[in-house]
Amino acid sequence: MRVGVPKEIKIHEYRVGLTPGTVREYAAAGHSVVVETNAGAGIGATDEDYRKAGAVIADTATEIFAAADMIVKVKEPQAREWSQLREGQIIFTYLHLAPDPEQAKGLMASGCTAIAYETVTDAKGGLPLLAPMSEVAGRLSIEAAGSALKRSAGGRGILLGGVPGVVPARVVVIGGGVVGTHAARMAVGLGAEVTILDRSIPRLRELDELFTGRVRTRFPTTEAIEQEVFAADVVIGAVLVPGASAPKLVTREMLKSMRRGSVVVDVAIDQGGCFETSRPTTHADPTYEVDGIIHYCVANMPGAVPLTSSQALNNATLPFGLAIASQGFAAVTQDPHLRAGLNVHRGRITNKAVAESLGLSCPPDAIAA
C-alpha cells in the first residue's frame, strides 16, 4: 500500500504521523511511504532521516493526498485537508468528531474511510491508541496547572506542593481513567493534596490501592463534586465517554463559589470539554478567565512535547497501521478492535456514539464494503 504522511497544520502541532523508525517498519513490510518535506521537523527528524528509513519525500501535502492509499496523521484533518480526501482512501488519525460537525460533514462528503485512534479498542476493553496521549496529557495537565497558579499568570500564587509549614494546593481530578491517574501521580509526586472522583466503585478501590492512601477517592454525586470543586485550587477534567461528547460536570454556577485565581484544566476539551465554560485554546494562547477562574483548555496538549508524544503514539499505532496497510479495508471487517475505530465510511457515520452526539443515524449496514 502507498502510505502518506503530511505535515501537521494545526496551530502549534509539532507531532508527526510516522517517525523515521516507524517508516522503516512499513518499508520492511513492503509498503511505500511518502512523507511531506519537513513533516518531522518538530521532532528533530530531517528529510534525510526519512529517506534513510525508506521514505520518498514530497514537496507538498497535495502530492501526498493525491498519491496515497492511506493517510496517517496525528490530529484531525483540517478543512483544507478533508477537502483533498477521496472515495476509497483511508485516513488513520485522531478525529474527535463528536464536537466537530463540520469535520464530520467534510469526511462524509469525501467518501473516505476514516479510522479514529481514539475509538480503537483492545481485548481488555481499553483504548490502546488513546492511552499514550492520555498519559502525556495527564502529566502535562499538572505542569500547566502549576504555571497557571502563579500570580503572574493570574492565579492564586500557590505552589502546588507547598513548603514546610505551609499547606499545599488542593487538586481535584474528575475521572479516574488514564488521564486522571497520571495527573494524580504527578500531583502527588509534587506534594499536592489530591482527590480523585470516579463513577466506578471498583476503579476507586484500584486507585486507593495504587496510591496507598496518598489520595482521597470519592464517588461523584453532585454534592461531592460541588464540595470538592469549591475547596479546590486546581480542578482537572479527565472525563471520557468513548466517541461521545464529554458530560458537563462543572457548571458556570459552580465557578462563583470557587476561590478567585483557582485553575481548571479541561483535558476532555477534544470531546467538547467537561466544564460548561470550556472552549478550545492553543499553545500560543492557552488560558482565559471566566468569573475569576483561570481556564486551560488546549486541545492538543501532547503537541507541546512532540518527540515523546510521537514516539509513544507510533509505538501504539504501528501494529494497527501495518494491518490496514497489508489488508486494506478488510482489516477493519476482520478485526473487531479496528472496527470500533471506524467512524466514517462511504459517506456514513459508522460509530454509534459519534452518530448520537452529532444527531445522526448509524445504519447497521454502514460498514458494508
Ligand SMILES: NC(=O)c1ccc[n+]([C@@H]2O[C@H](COP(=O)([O-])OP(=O)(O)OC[C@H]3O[C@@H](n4cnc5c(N)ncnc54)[C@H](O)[C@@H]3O)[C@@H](O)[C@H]2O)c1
The other form holds:
Amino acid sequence: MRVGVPKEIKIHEYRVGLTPGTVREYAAAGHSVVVETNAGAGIGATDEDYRKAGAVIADTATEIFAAADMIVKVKEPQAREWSQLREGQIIFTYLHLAPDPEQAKGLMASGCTAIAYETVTDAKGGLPLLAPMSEVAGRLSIEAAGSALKRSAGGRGILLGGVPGVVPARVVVIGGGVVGTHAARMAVGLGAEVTILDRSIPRLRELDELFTGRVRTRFPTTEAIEQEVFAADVVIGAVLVPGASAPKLVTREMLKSMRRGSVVVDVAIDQGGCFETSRPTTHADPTYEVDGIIHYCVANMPGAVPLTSSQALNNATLPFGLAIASQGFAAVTQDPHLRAGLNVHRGRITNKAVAESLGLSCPPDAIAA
Ligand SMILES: NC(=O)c1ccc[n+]([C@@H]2O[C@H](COP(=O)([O-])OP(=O)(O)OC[C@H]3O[C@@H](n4cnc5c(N)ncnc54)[C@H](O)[C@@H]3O)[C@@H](O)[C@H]2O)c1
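Hand over the structure of the form predicted together with the named molecule; the form predicted alone is what we had up.
Following is the full complex, with the preceding chain placed first.
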C-alpha cells in the first residue's frame, strides 16, 4: 500500500503521524511511504532521516493526498485536508468527530474511510491509542505542578519532594485511571505525599497493590474531596466518564479552603474539566489564578513534548497501521477493535456513539454499503 504522511497543520501541533523509525517498519513490510517535506521538523527528524528510513519526500501535502492509499496523521483533518480526501482512501488519525459536525460533513462528502485513533479498542475494553497520550499528560501534570508551585510562578514556594527535615508537598489525584496512575507515579518518585481518589473500589484495590503502600487511596465522597482539597498543595483532576462531560467535583467553595499559592492541574479539561473554576488554557499561556490558586488547564498537554508523544503514539498505532496497510479495508471488517475505530465509511457515520452525538443515524449495514 502507498502510505502518506502530511505535515500537521493544526496550530501548535508538532507531532507527526509516522516517525522515521516507524517508516522503517512499514518499508520493511513492503509498503511505500511518502512524507511531506519538513513533516518531522517538530520532533527534530529531517527529510534525510526519513529518506534513510525508506520514505520518499514530497514537496506538498497535495502530492501526498493525491498519491496515498492511506493517510496517517495525528490531529483531526482540517478543512483544507478533508477536501483533498477521496472515495476509498483511508485516513487513520485522531478525529474527535462528536463535537465537530463540520469535519464529519467533510469526511462524509469525501467518500473516504476514516478510522479514529480514539475509538479503537483492545481486548480489555480499553482505548489503546488514547492511553499513550494519557500517560504523557499524567506524567507531565506533576512537572507542571512543580513549576507552578515555585514562588517565581506565583506558587507557595515549596518543593514537591521536600528535603530531609522538611515535609514534602501533599498531592491529591482525583481519578485513578491512566492519567491519575502516571501522575501518582511521578509524584511518588519525587518524594511527594500522594492520595488518589477514585469512585471504583476495584481500581482503588489495584492502585493499593501497585504502589505497595506508597500512596493513600480514598473513596471520593463530597466530604472526602473537601478534606483532601483543603489539605493539598497540588490537586490533579484526572477523572473520565466515557462519552460524558467531566463531573465538577471540586467547587469554588472547596478551592477557597486551600492555601494561597497552591496549584490545581485539570488534565480532564478536554472533557470540560472537573474543577468549577477551570477553563482551557494553551502552552503559550498555561496558567491563571482564581482566589489565589494557580490553575493549569492546558487541553493538549502532550503537544509540549512532541518527540516523546509521537514515539508513544507510533508504538501504539503501528500494529493497527500495518494491518490496514497489508489487508486494506478487510483489516477493519476482520478485527473488531479496528471496526470500533471506524467512524466514517462511504459517506456514512459508522460509529453509533459518534452518530448519536451528531444527531445522525448509523445504519447497521453501513460497512457493507
Ligand atoms: N489535557 C490533556 O492534554 C489530556 C491528555 C490526555 C488525557 N486527558 C484527559 O484526562 C482524563 C482522564 O483520562 P484517563 O485516560 O486517565 O481516563 P481513565 O478512564 O483511564 O481514568 C478515569 C478514572 O476516573 C475515575 N472516575 C470517574 N468518575 C469519577 C468520580 N466521580 N470520582 C473519582 N473518580 C472518577 C474512573 O473510575 C477512572 O478510574 C480524560 O478526560 C482525558 O480525556 C487530557
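Here the structure is a predicted model, which is why all the values come from computation and not from measurement. Positions refer to the first chain, counted from 1.
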Next on the checklist: Test your reading of the motion between the two forms: two rigid parts, one hinge. Which of Glu226, Ala148, Pro132, Leu255 is at it?
Outcome noted: Pro132
Checklist entry - Two rigid parts, two forms: what's the rotation of the smaller one against the larger between the two forms, in °? => result 19
